[in-house]
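Just the one chain here, laid out as structure tokens, in the form predicted alone.
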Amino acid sequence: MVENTPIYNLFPANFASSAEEAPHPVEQKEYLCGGELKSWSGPFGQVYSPVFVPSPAGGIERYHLGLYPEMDENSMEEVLNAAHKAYDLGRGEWPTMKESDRILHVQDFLNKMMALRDETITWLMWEIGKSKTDSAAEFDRTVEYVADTIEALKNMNRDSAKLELHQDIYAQVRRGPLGVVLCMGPYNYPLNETFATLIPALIMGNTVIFRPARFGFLLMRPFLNLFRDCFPPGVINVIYGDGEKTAGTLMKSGRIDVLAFIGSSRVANILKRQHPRSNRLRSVLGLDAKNPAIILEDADLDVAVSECVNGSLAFNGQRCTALKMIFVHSSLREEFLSLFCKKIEKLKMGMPWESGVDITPLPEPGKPAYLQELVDDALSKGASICNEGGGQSYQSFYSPTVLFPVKPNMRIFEEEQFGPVVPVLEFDDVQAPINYMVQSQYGQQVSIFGRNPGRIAELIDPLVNQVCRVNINTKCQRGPDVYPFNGRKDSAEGTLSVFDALRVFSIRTMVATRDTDANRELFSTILEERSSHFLSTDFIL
């Protein structure tokens, strides 16, 4: 790496004058357990930013953000007991509370959360390297998700506020909580993806043990007071530390009822296997993906190029929904690659707080080296780097890199890169990308680019049985959050959306009786006196 290359000069040379005001290092010494912020007296882990700053000793170093509790196996018993005490086998205050009252608690949390917007955006920039624009969008989308969840529960409540009569049996069917939930979110969306499981789990009456994302520990610190103040003691508990010592210990206890995890399938499999009563464990998982784009011979190249650049490189390609493989028809390959690379070469690399920045530092310390391994492997087997500036790295930066031609014997063909490396393959017969998807261990989404209705229709029918979302002339993505978000094979378990998440964190439960005069009178009395929260025809407006 020569010192005058652009990638070498991206970090601020004069930190005090050129950087957005950095957060002061935080000593996160508390964890939330049983409604109390408890001080941790054990060892601590260090948190460093992906942003490098001038070092007093010369050169540059990662900016030190603070420390967090390295909680251990022994402390997990305390947290488990707090969550189980709050749930109390379904008899606790929270699981038996009226849905309207649980909504008030979540609404209170949402109202107070708004005051944390600026602080949260700062932590997203400095702890995971997300651009200021994307950080603001993540916070605002999370706020919208929580508000939409509240409205979805109100709708569910209204739909279930009735008695049904079938075959001489009166019944009321509602949804009830499942128990104690272990919630673990991902570092790429440590707020939004986490709250997409955390909030539905809470609002449905479960109690939660929450471990923030490994790059996002300090991000959640300002929320601890809100969790404590807005929910009854023990309803939500927040832990920190190594996954094996915390999540692994909790799973081995057999006292976790639901695993809500967004991350790799490898880790998910380890956690699930550790539970001694797997038949009693419900899993809600968002996992790996290797979503392909298929550029047909009649595709609109302006649309395909624009969508594929954004789809493969938004937030440095660190999205499970990113386009991680591009199949382009041989008749368009040369023109597509030319336009694609030119557009990528215009992307701005820089600090998260810089205006218009597209490519930012990577939070995983070992990620640039891993990406280089993938690139070197592909180059050694016949691929070339197609874009100017591709294949360069410095500290936590890795420049966008387009590889062509990619072949099945290359690691990048199967491994999920989760970074700014874009493999491109050409095809003559569309059966080639279809075979790739059939044989892949993943099955989340695909993007198809073309203009022939008959051709598109021929592809839709087989591909909807390989993935859970087929995108036509647009990139792969999660939103809008009202749509189901799931996957086949190793890509997911359970369905998440504003509507579906309420269902995966609950179970249909009913109260029933035979249609007799005595039973009708009994039910009528309970309903008139409003003595049961479950058996009730009241509904939330």
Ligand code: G3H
Second form
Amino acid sequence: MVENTPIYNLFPANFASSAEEAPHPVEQKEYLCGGELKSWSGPFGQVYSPVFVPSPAGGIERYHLGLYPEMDENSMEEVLNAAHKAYDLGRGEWPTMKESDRILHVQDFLNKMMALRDETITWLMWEIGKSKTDSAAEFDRTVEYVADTIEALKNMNRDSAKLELHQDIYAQVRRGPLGVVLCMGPYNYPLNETFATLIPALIMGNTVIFRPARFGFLLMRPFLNLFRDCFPPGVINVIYGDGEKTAGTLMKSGRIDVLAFIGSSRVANILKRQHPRSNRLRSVLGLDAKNPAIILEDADLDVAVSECVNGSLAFNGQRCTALKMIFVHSSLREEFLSLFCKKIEKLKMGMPWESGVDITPLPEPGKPAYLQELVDDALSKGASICNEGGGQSYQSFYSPTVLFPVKPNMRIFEEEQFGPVVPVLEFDDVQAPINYMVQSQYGQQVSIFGRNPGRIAELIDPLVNQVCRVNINTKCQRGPDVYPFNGRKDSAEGTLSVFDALRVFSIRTMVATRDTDANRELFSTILEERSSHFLSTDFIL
Ligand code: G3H
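I've shown you the form predicted alone. Could you give me the structure of the form predicted together with the ligand?
Now the full complex is given, and it begins with the chain already shown.
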């Protein structure tokens, strides 16, 4: 570790100096419903930071960030009614609005959102422990995503601003909304991944009930005013509280048309099963993954090491796309492990706001203990910790830990660690990692490292049918966001990219008529008088 700072000395000793970085604790007592910020009169939950600070009673304690409304089953009816009133069975102002006008609302939101950059970065650091650089990148990527979504919808709209004639039938085909969307994002990208479903759902004319990520409740607070000011009442409603009491109740009501959820497949399965009308429910899901890296015997080791360090440990390994299993050819194993561990030993552990920091505190209170269980299990079954400083934890910190050799009987072989523990296996026959992928419950991505074109080609063809993205000499990742992001098996349902997200939150719907003089005249009049928002050849510039 850089400067050999002991892990127990990483939290700010002098709170006064770090306090200028800390947000003032926030008493969030409101939720957004039907265009109003309503005061919650029930119990409140407390929000604590993964950052520990000196406690007045001695020792250290999690910094108290504030509180949020602990909404319950009974309060969901009001929110559901608000979202349904705005949708009005597809007849509301928002779902029938011209796409060009919905774009103006989202553009207004985007313009106003820019002013929240610094505040959001501070909250990302303190609420989920994301480094300042990564927090800034998350904000900027989200702004770009929203801007690109607007452009993608304009393009889609232009393509459909026409009538087609096939076999005597004129038709105009567009995409229409699906209804009321329940939108829930993950804590590792509480802004970006949430907005990657929320904004497409809104811009396509759906109304939304949005529950922010469980670590990330408070960073959304400034956005509540923007949602209220930029969209018609009830188009977006924001709730807080326990998942079972809020999302579970909403699903059981049968009045949710689309579940947009990024989280675990276990929770997604529970939520889907709770919905009484399964045919009516659409699901857009980003779920578990355990993406492997396969390092072939002719790999460029510098490239493989650098991509694997970044791929497995960026944001402490808390990315669904993280490399969570590394298969290395036995001929390269020793050299790879040595270079890999040396690079990992140079990663800087510290506070999110420190310059050049790589490894930061973990937001899930039970995570260090869980990671320790996985490491202890592997050690008891014959693995060793290969890097200096590995296997250490203190409060919310867990040090990067490389385990070798990992075997199928170890928990880490199958469980998604979602943290800074990196299992390494060696292979002689590439069939071993391929079998691992074939038998895995997950099917998101893979990274292959090698230089022989014939060998790489041989692997591409079977592997594209196991996962949805085969990365060559490159870590696994979601971006650039114009590319499809999805997965097979328990890893996803539906595809998200800037363009695909517009499709998953909408359905093709059309107006058709037989080619007769009377019908042509009827359609021409509607088009000339611009009396329909849907049947229209107006072109968005
Ligand atoms: O947590 C999953 C994210 O979608 C990963 O995104 O690959 O850009 O870090 P990323």
